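The chain below stands alone and is given in structure tokens; this is the form predicted alone.
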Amino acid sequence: MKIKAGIVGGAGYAGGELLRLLLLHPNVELAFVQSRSQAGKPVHTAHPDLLGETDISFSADAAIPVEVLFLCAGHGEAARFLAENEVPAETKIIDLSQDFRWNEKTICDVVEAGERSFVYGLPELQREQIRQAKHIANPGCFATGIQLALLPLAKQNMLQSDVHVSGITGSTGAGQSLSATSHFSWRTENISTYKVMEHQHLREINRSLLYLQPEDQSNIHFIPYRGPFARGIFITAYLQTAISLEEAQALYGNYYAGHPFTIVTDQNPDLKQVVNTNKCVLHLQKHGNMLVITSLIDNLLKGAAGQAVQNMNLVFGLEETTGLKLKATSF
């Protein structure tokens, strides 16, 4: 089985990630990249790393017709693409932009936008809607590690107090484009908060947990920061419970048995035991009466390229993991 995959925007990180991951996957023909920035252009002159791994050049234009289609343009560019291109009716879409995953309208799985319904893909949230789906609106990088922090609890009514999230991530996180807070001299060995208790990612965040727990919603206190490294994201979350450690273990290794790329470790974790894997780690910690749950995840690949991969094979029916089984860097 091989599934004609095309890609709009392929010259970011998310789309370079993707189009690795897309090369290398067993059951995919890549038939395009599309960057109006790189048009013309090899693929490898914006990912030199893919140099003698394909001869691909970015086109100006979508080739559709395929079977599935990335988007990986940025916020408001995918709902432009579509409403200025047609895309076949038996196309999958899986959008990495914000633009579908979320609406004020909508407290469920499904946004509604148009003619086109669009499923929340964070396959650990509802894995059989997605394997249903025709378009999915993929996660938010900040909001899978925080969902999986929380999804266990929600499912359970037992998010009845405030939950305080720190999370930092690495410069990947804010795309390709030069600004002041991504130029190296002011990332390295530097840190800083930004958005903080108004980061976008907390209006899907809040859905979702609705979702699941749609009395009693706890509040939600984010505050985000940039990290002096590029890639990956390390979030710890607390709130009071009377569960003990041992109860919360269990209700977290029951809620994720069966999900292959989510793990709950009794060993404390680090950064580099997710970066360049599609995983996400989980830790819990009980302090008196704080349940203290640290996420690690790669925002690149967990938080986006590889996520979308994942819900591809959900939606075409092929094995959850294919093409994602990645190794880390230890040293």
Given for the second form:
Protein chains: 4
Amino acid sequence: MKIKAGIVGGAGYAGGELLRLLLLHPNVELAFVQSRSQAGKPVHTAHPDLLGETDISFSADAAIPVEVLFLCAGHGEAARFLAENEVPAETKIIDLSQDFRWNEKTICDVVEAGERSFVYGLPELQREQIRQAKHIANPGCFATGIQLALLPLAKQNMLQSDVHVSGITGSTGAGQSLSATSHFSWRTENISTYKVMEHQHLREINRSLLYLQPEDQSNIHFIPYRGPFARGIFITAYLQTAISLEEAQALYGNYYAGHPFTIVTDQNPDLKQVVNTNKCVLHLQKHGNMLVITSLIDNLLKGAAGQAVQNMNLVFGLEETTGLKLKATSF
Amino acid sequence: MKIKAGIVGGAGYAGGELLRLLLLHPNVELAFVQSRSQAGKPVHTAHPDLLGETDISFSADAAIPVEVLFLCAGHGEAARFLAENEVPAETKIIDLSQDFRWNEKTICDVVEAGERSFVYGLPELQREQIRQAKHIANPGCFATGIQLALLPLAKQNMLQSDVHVSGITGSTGAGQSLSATSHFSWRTENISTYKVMEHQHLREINRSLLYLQPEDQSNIHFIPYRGPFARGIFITAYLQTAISLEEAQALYGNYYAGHPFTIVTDQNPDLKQVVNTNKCVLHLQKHGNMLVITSLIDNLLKGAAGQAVQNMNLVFGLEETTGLKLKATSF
Amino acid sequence: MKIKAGIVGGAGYAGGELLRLLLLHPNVELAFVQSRSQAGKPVHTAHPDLLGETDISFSADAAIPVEVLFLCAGHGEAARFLAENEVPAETKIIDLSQDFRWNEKTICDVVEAGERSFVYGLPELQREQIRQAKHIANPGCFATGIQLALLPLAKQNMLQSDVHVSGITGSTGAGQSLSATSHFSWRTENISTYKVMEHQHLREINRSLLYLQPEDQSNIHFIPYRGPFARGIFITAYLQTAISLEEAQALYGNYYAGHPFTIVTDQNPDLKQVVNTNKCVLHLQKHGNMLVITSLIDNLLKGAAGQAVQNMNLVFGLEETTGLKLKATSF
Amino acid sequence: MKIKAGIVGGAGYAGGELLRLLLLHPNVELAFVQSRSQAGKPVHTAHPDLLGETDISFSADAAIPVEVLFLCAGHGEAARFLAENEVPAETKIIDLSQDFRWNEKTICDVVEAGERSFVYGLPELQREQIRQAKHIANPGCFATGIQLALLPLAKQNMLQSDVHVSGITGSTGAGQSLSATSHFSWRTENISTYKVMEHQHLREINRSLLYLQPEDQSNIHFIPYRGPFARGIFITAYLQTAISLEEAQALYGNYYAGHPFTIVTDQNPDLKQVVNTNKCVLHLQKHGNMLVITSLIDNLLKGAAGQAVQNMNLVFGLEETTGLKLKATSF
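Can you now output the form predicted in complex with a further copy of the same chain? The one shown was the form predicted alone.
To see the whole picture, the full complex is given below, headed by that same chain.
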């Protein structure tokens, strides 16, 4: 079986990463990779590592009929694309922007947008709903890492006190546009914070937690940091809880037992374990009455393109890990 | 005036940094730089950037009479050195280890060690005591950055709720000994935590805070991170407080008004502003009822050798900034 | 078909990388991964990214019968292993050390070692001989990158003047042992040279060039550099030649036409195009009478474990690229 | 004595570095720091490490009378500034652009530009001429490092064969403008070449060598590399020569004996020895008949602003090292 797929917005970081994955996916036939800025050029012009991997060029047009359409067009652009283009009702859509992850009217994990319903595509939260879905809102990168750190607690109504979260992100998290804080001379060997306590991903995180634990008593305090590395997100979260380390390990182990990409380890992990993979690695510690959870993902894979492919696999009834058994870079 | 100075343990990172500073200090005459491992070799063997700066060689002996003795011998080694060597009573001692920063019997900011009293050498905490002191226990690097973030609050009895602290340290914080987590292949582009909630500097921090605010109601929750950079410490601390941002800025501004190295900025800072300087840069934000403090230092300077020289300046009645007006690396 | 494989020395960098590849290879069944230092421990103890990928543990023993034995034991250790262990005559051996790449008595690209003949495993030099071989000496990393830059010229007797080579290597090239030049504090943002004009890989390079061009008139002048990055080798080589850029591009294009991993590009390349892939990317420029060749590989893949798997594929009659279509890290 | 100084173009990398130096210089009074883009803002807006160091703001105007005017306006802009502004004849000018380093009509080391004569400001080439000069063309960064590697040979007519040069530069060499090759995601852990064999600094290098050795028989082949670090230039140069290593060391030692910033070492050096200093470190090796010279500088200091201050010191009769005894960053 080959799924006919198209990518809208294929010249950016997430689009490129998706392209790399789909080119290696055994059940995908790539119909087009659209890009306004690069139309007509071979994809290796924008993504030089793809030299020798494919002869495909960026198209200006996204109208070619496909079974699944990936939207990598950026925040705001996805909604505009769907408003301006006639996408057949039967086409599956997986959107990587934040346009359909959350809206103010929505209190459960499906966002209604006109005639379409977007299911929030975090398989560890609601895999069965994703399998039945036609349209997927792919979660944000920080949102993925933080939710995976907290879902097992929310499921058991155990979010009863404030949660203190730090998250350090690599430079690819900010995309390929040029900016002062992505200039190498500035960023190398440097650290800074941004959007302290106000990161936009908090909305989708809080919504998912309320979905699992409707009487969530916790507040999330979140400080995002810019780190001097290209790929990955390193999250720590801690909160007061009465359960022991052993109980917490059992809770997390059970919750993620059937989820192939989320792994609980009893060794102190480091970020590069997950770089260039679709994994989330979780680690638990207990210090006094504080449960400390470490959560690591690759922002471009489990935090974006990898999770999009995982969702496609679920939507089309494929084995969840198809095309996602990736060699870690490790170093 | 030239102060005759000696360094014990001059081949390590802190010793080397102290050597760089003392060679450029207008009021210091370096009598010896002792090192067991490097005795007899020119100092530029261990510190190649000093090639052309000095002809001094490491000595095996530390018995040469000096007016001030810097101990960079490592934790445990400083106490042993003083036990095994007869240091004249009038010799000033500035110890960079943790041996005299804290002990269980001490409830104020002076540690009694046999016949000697070590004054805790954080000028922003107790500059007058330092000016009168003969023996100084130079603070730890994380301890310096975290205390400078909290002292103005403690002074006003405003530590009334838990303090949540993250601190990311560069690789020089772990010294020059070889280890798996200082291997370049591992550390570059990587992040990990260590000593979560259990860092040994918490003892000296808590002691200083209790000294200023004897009924300190707060607990400090501290997660240290290893970052992929060589120099610097980036700290964030936050706590609930009723005071407004303007009040907090005034409080910090007043507290540090006469302290030349600790600067409060209203711009979001980044770590490299302080690298290769003796400065601490502080930044305040208020989000809801949370006051968020960012605190940045160079771990080898304000966090070690620079503060040691600052203390020497105070002990010998020199202008506090002498020899410490350093060009920032910036990039 | 499943090839039964064993790895001797699986705890190091090359062994770990080979393990990552073989676990994902569709035609391999891993019989054992031997390590003296790690015997009995799960492989993810040494290679934490393999957590969740396999339950295999390191074995002390390498005596389990296999069809192919990979030796990752280090220079000198491979020869010793074969001397001290009875490896059945029919077992294929792929050695990643330098023990069988070259010896003083050998003038062609097969090294006789007792009863065994080791074929030099550079597919772009002698793919047919590799297909027929039982024992393979896998080339060195610098040797691979430099040879691929020069083979098409040697094949046409065009090495008629001195060749000037610079090669910058990442830290993984020096293995996982701890040393002053692999300490993060030293290596980050730093550059140095080593083994200037005397790198040991020059022997195998010169032997291969003489094999193709027996009257090679050239000398290779080679400066290796340590670079502040973990993976990859960046090589430039230049020499005087009368041929035009177009002729050179045709020459290289033809030579590598049937070789799936070696790609000639007309765009100025950068190292990260090949990181975490088995590719070599070549780029040609002509400036005056100088032909300048850029050659990029990942030292752990095309320069070690990836090429070993490529050789295994050839030896066992598999498609050359099996298990080697890897997603580039790109960033 | 205080020299009244002004900076034109103070918001860029070289301008900022010059500002850092002049603020610490004991004999300089800064009259203005001009910047079109930042006029009216405090200098710490563009250079945040200067927070707390000075209250000066960028001025729109550069017309305030000064004794020395530093032009950091960029290539082409310096000539335009002098054409459009009336700078008094007695004002000393030190230009950091390439506008007056070389022109086609000039065969010696003074460039005539209208009524002004610009002396090429490489003290190790022509210190006496600089002492007598009113206008200085400050050398390029690569040009400085490469010339210092070759001047002693040229002085002795020993450039008799081709010189093969590699130079790896940090990202600050490309200035602060945003570009694809200065994006952190691209540059970290990456290497590439640019302007192969065609770097514009070759002109000023060749002119200086011909000045010392009018019958220079050599060609310089130069490959510049972009390296993944912020500061510094690492150069290797080699050529055939009959002299022994000892003779070469004596030759270089004698040539640089009276030059305080250029140091010949017999230990294999690394780039970070010179970072944040005004030094050039040279190292010599002999391999067969090849003399290999390593040359290291900080591109922003000895390669730009530091050398500009060195030239100012010479022009005003100060000790050459005044204000330039800088603490190396080392790590």
